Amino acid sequence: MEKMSCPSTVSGRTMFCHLDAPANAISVCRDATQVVVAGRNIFKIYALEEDSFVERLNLRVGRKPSLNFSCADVMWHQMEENLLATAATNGAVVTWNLARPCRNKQEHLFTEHKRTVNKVCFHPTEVHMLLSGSQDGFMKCFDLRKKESVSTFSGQSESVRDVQFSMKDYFTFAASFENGNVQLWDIRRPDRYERMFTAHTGPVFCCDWHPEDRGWLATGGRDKMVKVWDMTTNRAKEIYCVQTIASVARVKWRPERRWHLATCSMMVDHNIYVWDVRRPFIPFATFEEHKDVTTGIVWRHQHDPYVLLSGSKDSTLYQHMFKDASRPVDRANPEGLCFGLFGDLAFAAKESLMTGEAGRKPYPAGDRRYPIFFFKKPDVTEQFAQVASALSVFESESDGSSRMDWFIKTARRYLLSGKPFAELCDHNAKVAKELNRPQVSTTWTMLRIMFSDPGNPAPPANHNMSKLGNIPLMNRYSCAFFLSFCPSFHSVFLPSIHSFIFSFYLSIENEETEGSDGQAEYLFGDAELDDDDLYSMEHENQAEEAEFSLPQEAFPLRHEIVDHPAAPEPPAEKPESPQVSGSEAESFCLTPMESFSLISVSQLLYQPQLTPSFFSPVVREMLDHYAEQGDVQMAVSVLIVLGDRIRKEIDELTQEHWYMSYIDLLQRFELWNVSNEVIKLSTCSAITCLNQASTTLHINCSNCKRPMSNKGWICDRCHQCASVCAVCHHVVKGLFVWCQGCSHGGHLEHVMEWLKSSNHCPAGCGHLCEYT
């Protein structure tokens, strides 16, 4: 086939027309005056005129349109201009001859698929051969001149998704496949391919051969990549890979551009992307126009780079000016800024934003500059702008006092679920405590007293201490605790539990001292008590407190004073016990419960008992403390820990943020148990949903090569067993290893010993394999 002639540049603008229904593909003839639109309820063709979309044709005809109408794919030939063909849902090929007189243009109707067919396509330079994939994991070569298939090609996979001739080589064409992999084979050999490849971590929605490179393949697959590989190497290698926001559906290779390829996603991304190879990181040009995903691309003649179609499950049919492209590069941000794992700050700018040093202030954690200046020299042909940047990294103290060892001890060390509540906040503040964070440690500690059952414990022999109900009692540790254990507990828990218990106490003295000029010793003390005793008491006799009766005097008798003997001297300080100032012990001191009597107290300020909900609160604030000073990491464990005692207070978006920064530090610091396990213990559906993704492996049968359907070692087509180790052939009951190009595998153990003097499979069916 001779080159044609470069037409004159297209003229015309951007424009649409309204489609009766969804389109799932388009193709356009070979003098790009027509296109065909194909879907499930529509096959028309349309003319291109000057300034809009005119219907010619409507190929669906008949009073009941079978399902051979009902479109996957379509392609026009680019040789034969009344030559059609598509892909049915039913499982068909069906060719169409747009010469023929009456209305029913089908002409050739191939039922040989048993399920789906994916892709067709025309040869570019035979006219009779036509090849489909098909979602059974064949690939069938028709000639159009018989009436049935003339070879057929397994993929030993599930599903074929995309199947490509190439531009250059007469005999080869690629095809994509649903576990990820890419073949290249040879139409002359239909029972084995010449090369395969793993492309993605997923399915391969598609692929595209380059136009002019004879060895540039390029695919999409739903990992959000596009990779362009060289075949021309004894292995395909990855030479380009752009990274999109969401799945890739289709990849048409701009023409006359050599580094550009146009992108759609299955999902999610409505618009448009050209890219350029060499820059991956940003769209060279964006199409904006459609409002649902696109599900056809196409460039509208094999030599004009500058006017695009497409069709889109929005029911429309586009063509798009290249001129009215969107161009993402002149809203970017010049500026770049990123810290990175160890504190480390790299900065980029602009050269002319970079070159004056006057009034710059010093780095506080280490002022080491590194200016590093890239510069590209001019290409004519390029239209992006030439801008010089500099870069510079400020290192980070090398003491350790930045670094992020205590992050990873933290994550590995800290108990976020299968105990207790007080146990875990117990273990986490002496992991904190440990790793010299008192602040956290403490907050770990308030958290077990603020939500904990303080249970039943027996009361004091003092039957005084009835008529105050459950008060809760503190001694020289806890108040401290509350209080002033460290400059930043404000910072943390707020003043309200601060005048909390400032308000209760100091209203008690008020009530009971008014009208004596002695010193009231009824809670306060020398002595210091255990943590168990901070929480309340129950009352001995509950009936004791609903008999009352009325005074008879108008202030109340003062009670006997008892004597009672000194308290004991206070126990060696615990290692967990924060240290307090002398003047805040004497302040703040209690007494034990079996050295202090108690006055009646006719009424009570607050409630007997506070409920978690009263510090939910404070807890939220202290959370969104946290995280505001970047520690995610406290955020999250509190948040896991406290379950349902929490979660209610604090929004599912905010969750879900912290959830995420999290994960993603851990993932960057590889710890991925500890991040799995924060996954499968969130209550967010966006998170759980992180680790099921990609569960499942499609194995073949290493006899029959076709998937195997059920989960045990015989296989149900061939009735083999089909896990026996390549090397010993004994069944492999235990750790299987396996190559994914041949399926031939075993034992773990002998694979490797194998593999360690021959790259040849041991099964002896001469593919290389390796194992990594």
Second form
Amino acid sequence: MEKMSCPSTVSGRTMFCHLDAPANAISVCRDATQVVVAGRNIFKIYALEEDSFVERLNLRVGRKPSLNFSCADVMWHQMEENLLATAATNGAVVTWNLARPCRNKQEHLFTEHKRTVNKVCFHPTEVHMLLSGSQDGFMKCFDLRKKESVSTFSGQSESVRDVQFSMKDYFTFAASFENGNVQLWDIRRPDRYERMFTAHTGPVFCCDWHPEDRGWLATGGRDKMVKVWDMTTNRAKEIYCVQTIASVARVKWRPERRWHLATCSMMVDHNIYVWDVRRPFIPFATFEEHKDVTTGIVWRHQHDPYVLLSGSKDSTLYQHMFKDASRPVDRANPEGLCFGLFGDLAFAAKESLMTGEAGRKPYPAGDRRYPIFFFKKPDVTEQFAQVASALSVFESESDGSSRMDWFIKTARRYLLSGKPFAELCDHNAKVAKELNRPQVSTTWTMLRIMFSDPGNPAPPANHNMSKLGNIPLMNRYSCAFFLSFCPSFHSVFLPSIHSFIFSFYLSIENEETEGSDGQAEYLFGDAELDDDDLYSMEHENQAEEAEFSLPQEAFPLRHEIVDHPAAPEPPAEKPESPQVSGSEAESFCLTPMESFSLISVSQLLYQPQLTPSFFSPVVREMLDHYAEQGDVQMAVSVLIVLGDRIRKEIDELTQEHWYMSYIDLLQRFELWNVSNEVIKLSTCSAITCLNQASTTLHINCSNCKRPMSNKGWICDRCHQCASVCAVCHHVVKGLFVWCQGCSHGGHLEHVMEWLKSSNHCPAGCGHLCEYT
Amino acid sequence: MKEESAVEVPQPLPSGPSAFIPAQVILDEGARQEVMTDTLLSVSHADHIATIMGLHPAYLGCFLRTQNALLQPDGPLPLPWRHYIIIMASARHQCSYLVKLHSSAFQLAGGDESWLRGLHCAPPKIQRLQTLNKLLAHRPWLITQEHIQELVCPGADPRWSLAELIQAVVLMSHAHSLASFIWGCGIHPEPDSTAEQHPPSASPAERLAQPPPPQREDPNRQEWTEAVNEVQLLMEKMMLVQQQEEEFTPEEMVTRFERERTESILEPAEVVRAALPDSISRFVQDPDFIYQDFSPRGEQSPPTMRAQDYSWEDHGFSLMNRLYGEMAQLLDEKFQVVCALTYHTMAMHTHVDTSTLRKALWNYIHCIYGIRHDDYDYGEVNQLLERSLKVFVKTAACHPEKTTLRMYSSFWRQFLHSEKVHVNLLLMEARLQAALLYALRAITRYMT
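Any chance you could show the form predicted together with the partner chain after that form predicted on its own?
Below is the whole assembly, all chains and molecules, this chain first.
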């Protein structure tokens, strides 16, 4: 009986036996020859033979076993051969003495806990001391000689999930709680914990002291993490953290291996993992035998790192040999992939893999192999396979489509103000089209159609119509036309255009029949395709650009109204009276129409039911969509161009957000002028005030070099005009340019003029100035 | 198809959100609890449910968060589907409040109107949920891994993914338990919906006959003192239970559990089933399938579920967290809040530790759904929950549509309405957890 198995016994093999019922916990006796399995319906002792488990004893006796046998946890005393303790689900703590002569080995029954006892733990060196932790929030320390608890530790009604005596500190134990806390207690002081810290979010299911390092405590929680804490310092410090894939039910340090620990999970995942805490991303070894969750794990011998026992809900008891474990590292391909700021791509992979494809086609854009500039120093204690990897960096082509060229060009060329609304739209549409962005281009065109004045959408339509045979245009055409845009407006425009054209033919055919409504509805249905379809269409339809002829053809006709005197001010300048500017636009737009030969008079007289406000929600959605897609440029540009037509529809904060993002982008691309224009045109007070910040310029008098303190252009010390243009001898009140060599200068344009014809300084100092 | 059974009789608009609780009381009691919390303000329109729950603002907050998360765009199921599933689930408990509410939400979300003509018009994939819906609503302990397999396994066509399924399960059990709350609190239909819902107080006649629960202002003297004594008695019992040190044999404990479970007298008396209005019946298949006492004794019936073997905290959460992480957190928070909710008051007494009472209610509901807590002495249930309360709880939990004003007002006569609403909250959440546990256990088994 007393044969001490020495640590080096690596004999034995991976084996298992069937239990009659699911196990909840297992424990081994000190000499590692027997294992006890406990569960709701099982409580048995098995002997560990050379190549099989042999049932030794069934402790579940009696005709109708009571709930006291329904074990949540079991522990075999590590000093006393015959002593076992179990924690019952009904709140009882039971000790068992195998030396009792009768069949019933139950020795004491403690029913002091009100709810399920989750854990029992014997003191590692003290024979008679037993600790229990329960769902009712109490931990109790029992003296087995007294047959009652000697002290009670209160966890303030938080359920206790695990209690563990420290291996090295005689008086210390750790308790883990359902609310994520871990407490350290001194067994002599039941009034208050020594220390408490929050270890996990959600319950901490388990904890385990390191067998050698006295300060190390491993905890596992429902948040799928295993953490190792250094308790020697003042504040518990998290030194390692392993992220697993399921809630951690048990954690056990591996004997003789300082960095290793074994875990099993509460749910879903049935494997047992052995981790090297320094390599938290991949398990060191895995045991994959169980078919249901593993509920108990224990190293067979406290000095033997090669044999692990486990019990499971699948009603089996396993002995795992370390040599049979699977090593995930061997199967893993260490690879890394990352995008750089400028669209570069770095890729690291095992060297063997990279060299294997030496004959591959080189990436056209340039593929630089970087030498490995640091090595992780191989650590002999770390039994991980060492892998060398090669790093490749792929640089994106300078003119690749991923670049933001279109952004810069668009920003430079867009017109946001200074012309009538319709022209701005047309211009921007053209810009977008030239930059090969048909969707954006179409959007602009459509905006023009929608928000220009009632009669305005007619010209392109009418123009087209005239080609089709001069059928007089009916009101409902434009109605149907508008409606056809609405449903899919925010997703894509090409199909809408199609359906628009389609609708035209349709309405022509049906001209005699009453009911533009019916047609409109029909169009609604027609345009409602899946987003996916629409997008794919967009790409395929590049060839069909002829379809765009419809809006495009309108351009030449538009020029008649270009120089109309009543061109509205940019809407941004009338933020206080949106209604006024709207009506103004109306009146302006109506006039040129009359000179328009192709338009029939009836068309002009027609008062449309669809006011621009009808489209506001659609446009708002569209803007949201663009912003969402990252094209904040479009959102802001449209916002500015539409001005009061849409501004009220969009919440101020969103607008501000868009403006800020766009301005930020512009400044990153050093498009200062555009950015300033945007700031100026914006109607958000938060944005316009960007221009108000740090506008003070401190200047020194060019004669006496003293600071100019007063306002105005005359220095109050030397009473001379400061900053006089060297060419025209007037005070410069705008842009002043000066030579950095002789510090003479003047009006920008004057100096430019001057230096075109002469190399010398206009002031006559003889310096050879340069203007670049 | 049934024909329209009756002409719609014009009814006076019910006043206030609930048929059981006078509107004035809600205002009064609510005001005491600072009903104008941020949570309430954040929802643009406080519906009746929110108004009633507003009596317990701490709870209302996480309830709304959960519900919003369930119905917000993120998630595996399309929005109209989610509303449709709720319609389907609440129809099982004939809760026209929810059916109405979500029918319009369904249409708003762009659902195909034709589905609302009845279950047969919904896509087959949704129809396949019927069995699960039925079981979840009435006898969740019958859910097995085969039910899950049927829906999820690769051969099934049209197939449910696990992520979709778990969302559907949460939606259904949410709707079932919410239906319990709605019936249990006698919540009126929203004013904008047509008054097709017969108020839970059944006939107006009954409503007239039944005096409202006694208010403090005009206590019927004798009844009042009687009631005061009841509270006194209950408090003494609670003290007793808390101090209790006596031991019971395990056999005794089992018997007690069994007794609580099978108290068949508690079955609501009137078994006469009115024909379902068409607006509801078209979403229900097999309307005769209703709650039946959980009985582990039968041949093929499943064994009692042990709370220790499959608990929400350990197992339920872990599984849910994997499949529908955000919801697991929210539900966990909600369960914690509802279990911890207390104001340390009982009727006219303050500074009372009500934990035993709340525990008893919670475990009693789990008990009628066949979940047994090993570490709980079911004798406490018998001591603490008076008969009329049990009748109410069991009816509201198992046959919510049969809850009447009489049941509501006959238990805890002297308690505040907010305390009765508290009972309803516990009831709803305990029921939700029980149903979820069974469903999740089946899914776990399917996955292993």
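Residue numbers count along the first chain shown, from 1. Each form is matched to the other, and the largest set of C-alpha atoms that superpose within 1.5 Å is called the rigid core. No experiment lies behind these values; they were computed from the predicted model shown.
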property	result
Rigid core superposition, H18 Cα moves 2 angstroms or more between these two forms	no
Shift of P280 between these two forms at or above 2 Å (CA, core fit)	no
Core-aligned C-alpha movement of K433 between these two forms, 2 Å or more	yes
